[in-house]
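Consider the single chain below, provided in structure tokens and representing the form predicted alone.
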Amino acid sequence: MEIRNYSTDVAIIGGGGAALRAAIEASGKGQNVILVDKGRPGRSGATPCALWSVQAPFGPRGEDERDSPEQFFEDMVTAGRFIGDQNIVEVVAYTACDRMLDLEKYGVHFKKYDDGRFVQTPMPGQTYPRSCFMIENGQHMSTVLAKEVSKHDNIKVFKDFFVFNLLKNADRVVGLIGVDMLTGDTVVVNAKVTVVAAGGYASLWGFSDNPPTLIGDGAAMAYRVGAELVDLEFNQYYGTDVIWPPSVKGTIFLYELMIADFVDGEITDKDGNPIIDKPLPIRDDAIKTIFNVIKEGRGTEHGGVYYDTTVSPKTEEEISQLFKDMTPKHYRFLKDAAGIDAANQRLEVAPASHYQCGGIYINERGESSVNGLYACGEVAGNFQGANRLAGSALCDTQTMGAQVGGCAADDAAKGDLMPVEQSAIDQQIDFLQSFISDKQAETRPVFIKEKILETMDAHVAPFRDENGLQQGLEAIKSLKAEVPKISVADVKRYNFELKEALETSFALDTAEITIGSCLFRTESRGHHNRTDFPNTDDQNWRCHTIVKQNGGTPEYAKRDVIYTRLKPED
């Protein structure tokens, strides 16, 4: 097997908004960066799928002069049900405006008034309208950031590069090992510091609005090298994703557009009765309402509710123009793929897996619990809390992306390169080759992956109980026993089945510790709803849940939330 070796100051895993912004910041501090992505930077991950909403408290420079970083901080903390570490929330809230101005400098276009103020839209949970309107949505942002990365000579980019493990020397992460899909070579990157920015894992569930590649690589890699993960039970569902017809299943239509300022329509049960009050609730409350209506038998034929613009007092032309202005790609896709015009037809929608609020435990510098390992973006946890505000995900990619990239660069500049031991490389090569060797009783990774998604849909939906979670956990453990039977073709270039085998291995680890976290937290809060423990228990559970590998098995514990400015009793 051909092995190529590289060394660098900062290695970054991922190609979305957080990874790209971290690379730009580290490069700007004079450090050499290698960025690897299993897709194509600027086109992969969740960032290109995002809509226009990116929060920044511009105050007098925006929609409402009363807004401020302090108010953004408070809104984010309270929406997260006081489970977000405020040392990190501070970074997000107090640097958001500067990071949006960075995006403008790179070439991202925002809607603005003639006097130069940012157009900002209201979203549930925001005290004042705070969502800057990014023209052409997350795809535009991703493309611009990727172009900016290309301008930096000290950033080397590997696309179509699948990382299958982090590498350690003693107690420190010293880089990564992966497969260059273009050549089929195994590549070792030795780095002073390594940043995981590989995105979340919302597509570990079958019904999701995320790209199918986001199934837990980053979380599993960190877990395998001993990093602590946090609050994995808070998987955020979004309430109004199209569920029928199959050709457009998973297309997101924002329930936030139902206010009078926009569409002025309704979310209804099968009989046309409105089910969500106005002003609209924040996402965890909206999800509970929709799920309860479906559970009560008031849902539509295909297991959803109706997204109904036909009851709006506005004309069809006005509604159509609003969709063209606000969500043009989604509106057009629905027409092109299914012949449905959301301006004059009801949509069948249902809650879909959307975002992972938990992830790798970090501090305000992005440092994990393992030396040499950092994280940012959706793969990192402990600051969104139990629920995420609309527009805070893209904001996080830029604020914590820049923060972590800068801190990683500072630490790399002060440290020496610790080598990768050959024994660690040999061990990982054996793991990779195990999928290619001939086996008596073989199976294909796609069959295991399908069962993982079915298990998560069935047992780790927003409403959970011990019996269902235990069934799900046993199913995942049974599937893990099938991994040694995986056998894939021995193809050198673009061995997609090998990639799928590696993804399946990651997905099983992430699924196991997510279900374990759900079992560990015996209360209901935010996006974690235990029907056997329906109440919020602040006395025992206003804390983080931590999971860490110990002797090859997950170990769960509690940890205090960090409060810097706003305590729950205040």
Ligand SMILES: Cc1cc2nc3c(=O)[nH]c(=O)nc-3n(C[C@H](O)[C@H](O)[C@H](O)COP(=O)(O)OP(=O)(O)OC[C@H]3O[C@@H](n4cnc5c(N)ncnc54)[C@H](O)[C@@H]3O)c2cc1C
The other form holds:
Amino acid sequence: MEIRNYSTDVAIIGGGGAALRAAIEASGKGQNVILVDKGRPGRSGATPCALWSVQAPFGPRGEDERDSPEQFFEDMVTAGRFIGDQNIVEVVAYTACDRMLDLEKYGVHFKKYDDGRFVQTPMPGQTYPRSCFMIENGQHMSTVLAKEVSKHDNIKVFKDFFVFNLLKNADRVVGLIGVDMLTGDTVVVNAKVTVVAAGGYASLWGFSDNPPTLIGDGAAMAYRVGAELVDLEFNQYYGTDVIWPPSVKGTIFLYELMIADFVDGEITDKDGNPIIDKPLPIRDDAIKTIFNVIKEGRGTEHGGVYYDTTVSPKTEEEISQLFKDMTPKHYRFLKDAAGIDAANQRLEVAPASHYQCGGIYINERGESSVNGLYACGEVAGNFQGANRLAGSALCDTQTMGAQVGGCAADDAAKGDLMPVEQSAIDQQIDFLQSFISDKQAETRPVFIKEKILETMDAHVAPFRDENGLQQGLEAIKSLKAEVPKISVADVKRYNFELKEALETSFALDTAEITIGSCLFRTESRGHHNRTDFPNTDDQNWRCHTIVKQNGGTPEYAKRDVIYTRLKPED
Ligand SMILES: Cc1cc2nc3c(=O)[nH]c(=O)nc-3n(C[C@H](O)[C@H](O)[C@H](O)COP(=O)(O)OP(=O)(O)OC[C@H]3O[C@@H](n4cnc5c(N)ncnc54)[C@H](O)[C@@H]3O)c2cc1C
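If the structure you just shared is the form predicted alone, then what does the corresponding form predicted together with the named molecule look like?
Expanding to the full complex; the earlier chain stays at the top.
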């Protein structure tokens, strides 16, 4: 097997908003960066799927002069049900405006008033309208960031590069190992510091609006090298993804547009009775109502509820124009792929897996619990808490992306490059080779993946109980036992089935510790609802769930939340 070797100051895994922003910052501090992405930077991950909404408390420079970083901070902390570490929320809330101005400088177009103020839309949970409006949405932001990265000579980018593990020397992460799909080579990147910005894993569930590639790589690779993960039980569902017809299943259609300022329609049961009060509740409350209506048998034929614009006092033309302005891609897609005009027809929608509030445990500099390993973006945990607000995820990619890229660069500048030991590489090569052989395959990775998704849908929905979770855990453990039966062809370039096998292996680890975290937290809060423990138990559970590998098995523990400015009792 051919192995190519590189060394660098900062290695970054991912090509979404967080990775690209971290790379720009690290490069700006004079450090050499290698950025690797299993897709194409700027076109992969969740960032290009995102809508217009990115929060920044511009106050007098935006929609409402009363808004401030303090207010943004408070809104995030309370929406997160007091489970977000406030040292990190501070970075997000207090640097958001500067990072939006950076985006503008790179070339992102925001909607603005003639006097230069940012147009900001109101969203549930924002005390004042705070979502800046990115014209052409997350796709535009991703492309602009990728273009900005390309201007930096000290950032080397590898696309179609699948990282299958991190590398350690003693107790320090010293880089990564991956397959360069283009050449088929195995590649070792030896780095002073390594940043994981590999996104969330909402596609570990079957009904999701995320790209199928986001299935658990980042969380699992950190877990395997002994990093602590946090609050994995808080997988955020989004209330109104289209569930029918199949040609458009999983398309997000914005719940937040139902407010009186926009569409002013209703989410209803099958008989047309409105089920969500106005002002609209934040996401965790909304999905609970929708799930309960479906559970009670008041849902639509295909297991959803209606997203109904036809009851709005606004005209069809007004609503159609609004969709064209606010969510043109999705509006057009429903028309093209299913012949549905959402301005004059009801949509069948249901909650879908959307975002990971938990992830790799970090501090405000993005350092994980393992030396040399940093994380930012959706893969990082402890700041959204038990629930997140609209527009806070893209904001996080830029604020924490820049913060973590900068801190990683500072630490790289101070440190020496610690080598990767041959034994660590040999171990990883053996792992890779274990999937490749000319023996007849007894199963294929896609079959295992399908069963993982079915298991998560069946047993790890937002309403869960011990019995179902135990069944889910057993199912995942037996799927793990299937992995040695995988055998993929020894194809050198673009060996997609090998990539599938490696992804499946990551997904199984991530599923196991997610279910374990759900079992560990015996209360209900945010997006985690235990039907056998239906109450929020602040006395015992206003804390983080930590999971860490110990001797090959997951170990769970509680950890205090960091409160800096706002205590729950205040
Ligand atoms: C439909 C949709 C709409 C949304 N709308 C909004 C919105 O309007 N506002 C908002 O704030 N948030 C929104 N979000 C959430 C937001 O888009 C994401 O949380 C955010 O973009 C995540 O950015 P990221 O850089 O952390 O990860 P991602 O953008 O997901 O990028 C992860 C990267 O890691 C790479 N990667 C993964 N595994 C590997 C591996 N093994 N090797 C190499 N590379 C790897 C991927 O290819 C990808 O490039 C939305 C999400 C979705 C799905």
